[in-house]
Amino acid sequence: MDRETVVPHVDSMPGERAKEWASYHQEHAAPSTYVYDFVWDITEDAEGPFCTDVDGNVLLDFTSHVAAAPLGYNNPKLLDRMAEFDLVDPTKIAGQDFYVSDGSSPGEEELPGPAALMDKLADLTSHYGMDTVFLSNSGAEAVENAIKIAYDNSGGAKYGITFEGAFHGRTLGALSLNRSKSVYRRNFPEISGVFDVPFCDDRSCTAETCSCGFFPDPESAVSKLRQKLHPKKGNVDASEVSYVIVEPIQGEGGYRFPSDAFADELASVVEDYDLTLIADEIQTGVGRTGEMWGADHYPMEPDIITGAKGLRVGATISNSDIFPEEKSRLSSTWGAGDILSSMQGVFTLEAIEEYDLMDNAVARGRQFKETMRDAAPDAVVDVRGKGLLLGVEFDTHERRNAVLEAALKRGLLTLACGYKVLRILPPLDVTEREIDIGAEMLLDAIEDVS
């Protein structure tokens, strides 16, 4: 496959073999969040955003596997370096109890493992004063550990604060923080004492023009968060708040980008009341927005960052003063021991820096937004994004779903989020040509539906 010339080609989507494989997969798989019957053929050509399915269709994947594959498929920026690695067994060790090395001196690894990944993450969060990392298996575990260390560090404070529309994972602790779709929480037990406040849904609003409820009184310009914590008028004692957790940009909730007024007020309240701020960067981190972390766009100063997806492992990052000193307060037999995934994480972070992929994300994201805004019909009510975290909002839920299906039949893979938004997540090294192809395919899909 020549990435510079390949174009999507679809005979039927999904094809007969894809239907067979999907049926085979689902025969013993518990019901989950399957979007459509896309079956990647790992033995066929794939590179960057292009891949081949089991029916021979060549597809343009603008999902990056929900940001978990930031460099797309078979990217030589990653594979050329990993080719030096001879497969060993086990590739996953008990990383809290044992360590691993390629035989070199620390910091000079050609084949970096978990220690190198933690060192890299500490460096990339040093501007927030962070120096300590706990690795785990998933984003939900990263969030679980974030709230655990926040509770521990607070000395017994019992409350947490989340935001309407939030999504932080599906484990019992993490889902207690979710405020998006009801299906995530219904009939499950939850952590008590978690309060919520509105999240900004107008990226251009001010305290005086806010309509989402975060600033309920335009005249006073006092936020709902500040009202809730007011020492005399509020209903939550700030001294008993262990943490505030926020996605710098909401993902599952609909790719909602906060206004400057919202971000300024959040930063101010956290500072005024000396609250621990957790930034959930599982989807917004690792260069996706044009900065290494989504929080880098805003004045908020997180005390804890959770990462996963593009890192290939889960990571809870903070300052050593916040992490528990006592052994066994945090532990995970396998969490810190994934040799192969840690290597992929390090090489991904290094590629983002070496090839200026955050700058590319800004340029290509701008290109997509300008193209869509110039050509999209009235059914598209908003095109928004930072870097290559992009959302296209439609006038109705039904139209969004129809466009997703129409794009699929043309060979463009996208994902839904929120109620009527398509999320667009190309690989971070996507080219100008590939953005043109993807935008044209999406516009054609919209025209098909219209």
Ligand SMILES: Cc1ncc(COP(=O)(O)O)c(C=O)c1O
Second form
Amino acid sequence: MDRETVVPHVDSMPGERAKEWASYHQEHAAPSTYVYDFVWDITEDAEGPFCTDVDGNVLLDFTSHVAAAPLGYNNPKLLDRMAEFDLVDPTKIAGQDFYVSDGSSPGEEELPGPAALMDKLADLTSHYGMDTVFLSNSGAEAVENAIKIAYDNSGGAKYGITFEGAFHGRTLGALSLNRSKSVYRRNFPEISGVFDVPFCDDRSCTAETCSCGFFPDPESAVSKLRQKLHPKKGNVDASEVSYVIVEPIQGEGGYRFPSDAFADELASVVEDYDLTLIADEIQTGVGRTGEMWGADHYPMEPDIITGAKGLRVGATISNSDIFPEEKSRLSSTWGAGDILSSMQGVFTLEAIEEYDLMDNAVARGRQFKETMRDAAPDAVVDVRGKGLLLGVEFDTHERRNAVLEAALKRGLLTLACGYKVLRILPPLDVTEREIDIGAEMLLDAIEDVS
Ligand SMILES: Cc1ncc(COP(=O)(O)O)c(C=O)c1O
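For comparison with the form predicted alone, produce the structure of the form predicted together with the named molecule.
Every component of the complex follows; first up is the chain already shown.
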């Protein structure tokens, strides 16, 4: 496959073999969120956003596996470096009890492992005063550990604050922070003392004109968050708040971008009340938005960052002062033990820097938005994004779903989020040609269902 000339082509999507594989997979797999019967054939050609499925269809994947494969398929920027690694067993060690190295001196690794990944992450968060990392297995675990260290650091403060529309994972602690679809919390026990306030996502909102509910009173321009914490009128004592957790840009909730007024007020309330701010960067981090972290776009100054997806492992990042000193407060067999994933994480971060992929994300994201806005299909009510975290909002839920299906039939993979939004997540090194092809396919799908 030549990435520079290949074009998607589809005989039938999903084809017969994909249906067979999907039903084989589901025979013993617990029901989860499978979106469509796309079955990647790992033995066939794939590069960048292009891949071949088990029926020989060549697809354009603008999901990047929900941002978890930030450089797409078989990217030589990664694979060429990983080719130096002769597979060993185990590739996952009990990293909370043991260390690993490639035999070189620390900091000079050809084959970087968990220590190098933590070193890199500390470096990439040093502007927030962070220097310490706890690696884990997933995004939800990164969130669990973030709230654990926040609870511990606040000496028993019992409240947490989250935002309407939020998604932070599916484990019992993390799910308590969710305020997007009810399916994430229904019938599950939750940690107590989690309050929510609106997330103001109308980009035109100001404190005086806000219709999102975050600034409920245009006269006073005092936010709900500030009202809640008011020493006399509020219903939550700020000294008992252990953390405020926010996705700098909401993901599952519908690619909701905070208004400037919201971002300013959040930063100022956190500062005024000296609250611990957790930025959940599991979807927005690792260069996806054109900055290393979503928070870098806004005035917020996180005390704790959670990462996962593009890093290939979960990461809770903060300052050593916030992490518990006592042994065994945090641990996990495979925390800091996944050699292969850590290596992929380091190479990904290095590729982002070496090949200016954040600049590319900004330029290609702009190209996508301009193309979609210029075409201005009636069914589309908003095209938004930062870098390559892009959302297309439709007039109805049904239309969004129909467009997702129509795009799939043409060989373009996209994902839904929120109620009416399609998310577009091309790999960070996507080219101008690939964006043109993808936007064209999407516009064609929209026209088809209109
Ligand atoms: C913002 C955010 N937080 C947490 C998670 C949970 O991550 P994981 O699925 O790796 O547990 C996700 C996953 O989509 C996410 O988008």
